[in-house]
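Take a look at this one chain, the form predicted on its own, written out in structure tokens.
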Amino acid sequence: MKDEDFLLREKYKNKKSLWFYFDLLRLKLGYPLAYLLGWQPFLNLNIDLKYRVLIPRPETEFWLERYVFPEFKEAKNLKVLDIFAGSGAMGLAMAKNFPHARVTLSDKYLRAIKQIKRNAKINDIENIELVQSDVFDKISGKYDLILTNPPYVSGNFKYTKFSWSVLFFEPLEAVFSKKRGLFFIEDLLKNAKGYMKPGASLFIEFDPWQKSEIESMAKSLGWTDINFLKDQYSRIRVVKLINNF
């Protein structure tokens, strides 16, 4: 279905007013449909987006069904841990299919949180804990599951294909990184282990170029069981670290 069907039907009940013709004049101009809705579809979730979070992308939905619910199916206590949660779509889709988690959402700004609230509420989802912090300064305990999509990245034109829907509209904080958008991906590798239990999985979204940066890093800090994963589109999208330490 084309976006401005999609629009039509879904927020004018396929009526076209004068407000749907300013919003496909916008949808023209590369608003993302999305923030028209006002909500984004995620794993049977209904992921509002009032605050202006990132928009939630399939290729992180994809990843999340698809390498993480089918090897945690079977957890009991299961803790998990959703760092740059965001809109709260990731740790909050965990927490609705293993109702028995704990699941605690994290991020840096308190628009997220507020909006990782709202989602909560939405979607009627109580077994959650959220948590203000700038990556792991205010997380505390130790997690069989830490899942996250970092801001990864790159502002140099080289490494980046530019969307201009995303700069213009979304939170450039939690799309851009330094170092070649690797610099929170560094810190994650650095840290996670000290929030990860013996045998613990850690998941990190990227961008596909920076694969071999993210090898070699990992390998230097001592990770040893590193497996790369594919997106729906047959690219190398998200990696899956298994704490040995």
Ligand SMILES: C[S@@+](CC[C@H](N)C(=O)[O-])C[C@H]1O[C@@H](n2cnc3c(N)ncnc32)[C@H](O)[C@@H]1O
The other form holds:
Amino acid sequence: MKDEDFLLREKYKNKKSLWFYFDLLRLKLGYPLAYLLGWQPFLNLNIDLKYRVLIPRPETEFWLERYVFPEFKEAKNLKVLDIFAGSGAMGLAMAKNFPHARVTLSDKYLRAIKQIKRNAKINDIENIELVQSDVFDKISGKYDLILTNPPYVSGNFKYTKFSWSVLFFEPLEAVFSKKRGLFFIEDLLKNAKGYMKPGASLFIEFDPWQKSEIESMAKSLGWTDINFLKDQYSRIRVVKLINNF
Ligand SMILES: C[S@@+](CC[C@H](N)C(=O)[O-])C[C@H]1O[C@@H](n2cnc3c(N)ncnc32)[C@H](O)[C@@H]1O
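Hand over the structure of the form predicted in complex with the named molecule; the form predicted on its own is what we had up.
Up next: the whole complex, starting with the chain shown before.
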């Protein structure tokens, strides 16, 4: 279905009011459909976007369902951390589909914390806790599983194909990071093991071209069990690391 038909059906119940035409104009100018609607589906959740956090992406939905859900199907008392959580889509999907798990979601920004709270309520999820934290600053404890989609886009034109829609409408602190987009990934590779139980897994989403740098960084930091996983478009999109330290 075309975006404008979806907008007309979902937001305007097929009534072509003046507001619909105003939204249509915004859509044509690149305003994201999910912000016009105010929500985005993510697996079996409805992710509200009132606080204008990053719109969860289909790639993230794909790898979570394809690689993470089956692996932890039988796990008992799972302790999960979704760090750089944004709307909370990933951590909340874990909490919803693993009702015996305990999921911690963290983000540096208050708007994300408010958004996660709201999304937990909308989706009737209680097995979570929220921590406002600059990366690991306020995180404590050891986890069986850490999931993360940190800001990983380089601000350099050489590495990045800019989408105007992302640049103008999505929060920049959710998208860009220093060191060619690898600043937070390096931080995770250096410090995540301190928050992982022995044998625990860490999944990090990244830009496909960053693969070789991530691989050499991980090896030089002592990670030995490193697996790269593809997205639905057959591009390397996620690295899974096991804590064998
Ligand atoms: C790419 S978004 C990911 C959102 C969500 N996990 C998803 O997949 O849709 C990255 C998130 O990192 C947060 N963030 C940026 N800098 C941070 C920092 N220093 N510490 C913690 N969170 C940060 C942003 O607020 C944003 O919500």
